[in-house]
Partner chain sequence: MRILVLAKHVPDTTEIRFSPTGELMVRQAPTKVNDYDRHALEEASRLRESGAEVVIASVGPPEAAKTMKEALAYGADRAVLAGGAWVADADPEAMAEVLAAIARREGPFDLVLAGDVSEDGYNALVPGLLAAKLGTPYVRGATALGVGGASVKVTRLVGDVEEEVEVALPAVISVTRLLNSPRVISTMAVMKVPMSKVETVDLAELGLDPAAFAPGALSTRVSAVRPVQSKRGNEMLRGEPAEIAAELAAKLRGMGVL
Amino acid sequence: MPGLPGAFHWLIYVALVVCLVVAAWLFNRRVRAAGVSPAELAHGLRELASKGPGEALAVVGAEVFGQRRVRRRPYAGLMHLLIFGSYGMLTLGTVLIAVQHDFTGRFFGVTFLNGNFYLVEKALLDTAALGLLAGVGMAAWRRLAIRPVTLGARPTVVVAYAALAVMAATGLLLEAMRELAYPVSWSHWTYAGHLVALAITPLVGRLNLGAYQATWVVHVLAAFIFMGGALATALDHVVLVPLNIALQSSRAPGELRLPFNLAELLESGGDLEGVSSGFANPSELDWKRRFMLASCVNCGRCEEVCPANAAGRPLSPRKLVQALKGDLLSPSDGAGDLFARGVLDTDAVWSCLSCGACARECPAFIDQPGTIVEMRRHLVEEGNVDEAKALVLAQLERNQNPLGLPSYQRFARLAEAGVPTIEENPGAEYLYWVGCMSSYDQRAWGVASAVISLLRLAGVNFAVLGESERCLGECQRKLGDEAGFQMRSMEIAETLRSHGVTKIVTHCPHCLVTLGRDYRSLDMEFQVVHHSELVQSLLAQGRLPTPKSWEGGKLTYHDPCNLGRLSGVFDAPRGLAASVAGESFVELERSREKSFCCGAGGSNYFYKVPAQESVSGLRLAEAQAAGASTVATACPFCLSMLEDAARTAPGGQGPRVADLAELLAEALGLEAAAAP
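For the form predicted on its own, what structure does this chain take on its own?
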């Protein structure tokens, strides 16, 4: 720091302390505004550490330092990488200089910033300064010129951009002024500063010590205003998001909060009197959920991938979370719940498909679907549901299925097909969970028929529950009837245990998630596989023959949300599709984790909400654009929704829609297990 008072660098440390005090004060104010105390946050982090911080650290490392989710958008990913990486490099370079100048060099005579290491460091810091300017320029261009409709407004972002740009620009200017005042032979290593020096050479006569010192003051002020005031600007996510990612790191995709454990409650002699499963106002949420809402950066990535929003339904996940966040930080006037006070409209809550696309895309790890289900729980508890939704819940209780069909008819087709019950075949390796759709729906029965034929051909020892099978209650839980769902799960689990069932196969991804994960959260452990996984393994083992040649044109596969994004099953269905169609298999533009919902999720299959287009129609159009003659899926709900879309396609010439099991059974020349 030539030309500066000897005590100047110590003043920087004083400024650093002030900066940290201001940042701590802003952080305390920010989290308390969300109803979270620093003590609660500290306790949560200690609890996380006590359970083993490995998973949380790995997730934070991948998402914060690796920018995993941010990089899914090329432009925004590069922009963030330039800003985050460059700022980190400049900070590290500054720390190295401080350590040598004020500690190791001053007190121990140890220096390490010399020779080639020093030259490379200088070149890297110049690169970082240019990267920071480029990143800020991209960010400003995107926000002020491109203005994506899904990008929420954050007025203070201009202050953050200005501080970062001034920091980088004055750093290069200082380097140039220093080079002109104290020329060195290695100035080409500080190539960016050297170019600035060449540009300002004509001004050398006008530059003086005062200009140099003033530039230093501006540089330092920009740096500390940025660091100290970040939590008062749009860059608050630099602190809030990593903390929220750590706190939410163990939550599985689509996993819902367990508000109570009914079995434990009843065992202890309690009841549900006064126990609420949802929330009427954001302030009633637990502190982790409040902190999560406060972490939303209003980036709009959730809105971009939301199928409900794409279809013109009254739902934007971004606006919904921002409304809850705004009400949490500044509660609106008026009495009643958030719907009575006009914070949200109920149509927005019922529009959600629970597909998990928004939560998967969110770089801040906000759980939009889980939050929506909790609002539905409140509406159900208050009786604030329309006739269609109330009818579904009533049919579940009366008929043990959401379709409202007689419970005694559930086993009829299975009996006709000669499928043994678990009582008739107690030594079965697998219990085949058929589910409501294939038990009652004529078209969905074709899926069960194909699965039965394939299992028989492979020599798999299986059985069904028969008349003892009933709806698992997935739609009941997604509609918000948590107590009813848990009561149902206790009864079903007891039935399964009484028959010694441990391994279950199902062709319904909704049943897969409910039995395999939701029941586990209630201490009911079963090994559950999807039919695509089991059948693919049977093919690999040679227990099923190689399919005949495919002559059906291009075949594509639609990933059901519950099977793919929420369960991580991607390869087995594709293995089946490739076995059937070979090189005629093509991927959709949105596939695997990026798959687009069929429109049935979140119990939307059973009721209607206002929309401009059908979600299933949008998905089918994607398959048609890929030139697919056949759309394969692995979910009876997807099958129904996409077939409806195909029937109503322009000209009624939509592609064929079929389950993977049906296609494989056809390719092997198997007859249906029983006529529908």
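Starting from the form predicted on its own shown above, please give the structure in the form predicted together with its partner chain.
The text that comes after this line covers the one chain and nothing more.
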């Protein structure tokens, strides 16, 4: 370091150590405030490493270094990338200099910052300094001028940003001063410093060693203030978020936490007294979920994509997580659960549609829908639910469907359509899981009818369970009756096994997710495909003809949350839609992973919450804006919700709503399997 006394040089290392100690102390304080001990955290990370950290590392790499989710917001994403990337590069550059100067060069005479590599590195670091200034400038503009509701300009975060800006600016100033004192031929590589040098040339006479040293001290102080103090500010997410991403990386979209495995619990004959599936207060959560809540940055992305929030329901996933986090860090007074203490209103947790839009958007990998279901579990265990929800749960017990219709009527339409039961056709390749909606609802029967016609035309050997089919318990689980759901799942798995069923096709994405993924998490494995996948493959194999013409106008497709975002089935329904409508297919603004719920998810089909608008109405309006005259979907609940919205659309009857199977069967001129 030219022009500085040697003592300065070593002081840096002393300061670095002090800085890291302060940062570690702040980190410890930070996680302990959330009720997480660093030992638990370390244990969790070791556990992750022992299970093979590949997946976690890949996710952390994509999300932290690739900024995958952060980049989705243009302004905030660019700002974040500039600050994160620039700071990272500057840190790396500084470390390289330190390594060469004080280690490889000093002890082994080896230098690597030479030649073109050095020049490129210099240019990159200059770019990073500018990038950091630009990023901090964008942050300042955002907090002071744009002012999203979620952001304030708290003094601590102002200090942190100021430290970054001062660090970058003084870095360039130092470079300029060096250039003026020791001109070099390659100053165009340090272009930013060179520009500063040109700007300060008139002052050159007054530049002395003292000014240089003072600037250097300010530069180093700024760097250390940031490094040591960031964890005391809102920028603590720098450490918390990557750790949380690693800890949450193995969770599949929409996957709910298993509080217990009922089969094992019953087998062990253990005492059930302390067993609970949800939480009454955030302080009861295990450390991993406390850490998860603590890592919320309050960025508001969840809120922006939440359909419940968009419809003016009393739910913002951001406010909900912030309320839980706030209560975790400093519990409010009062006795009882978090609802009794006024931390949250029960309407907030019942407003959630379990659509997973928020969780998919969250750059910190917070599980908002799962957390909400865990609060519902608590409410159900306490018996604290209103009559509409109580009725659904009671009807599931009594009638084996959430609609409260007699279980013995389940098979009526299928019998009339001449569909064989698995007893009648034990050699069936596929078991067709019809689901409650199409078994009981006249409109949704049309979907089953179309599927039956298509399977028959393609010569698929299939059968149904008949009267022994019953609700798989998706709505029960989302309502929070976890033990009831698991009990049901064991009984249904037993029925399926007794018939030797392995391959299942269903047209209900709620059944798909439940029978496919959720049952697997309880060690009950079945191969389940959605009808869109099976029909699309039958089309591809030529077992079904491609329809010749389409006269339904513009056709759009609404991705059901349980099929798309939560099961990853996007292409098969689109392939089917293209087979039906060809060039007349148009995408909705919010499609595929970004799809917007129909309003029925999370059991919301069965009860009402206060709202300003209907979620289904918002979605239908989007389809109308896309100019669609037909809205295809692939879920009986979406069908019911959107069709209802179309009937009551402003300006009279809206577009036609139909299942993809219905459209294909119709285009192929197939007769309905049976009159409803």
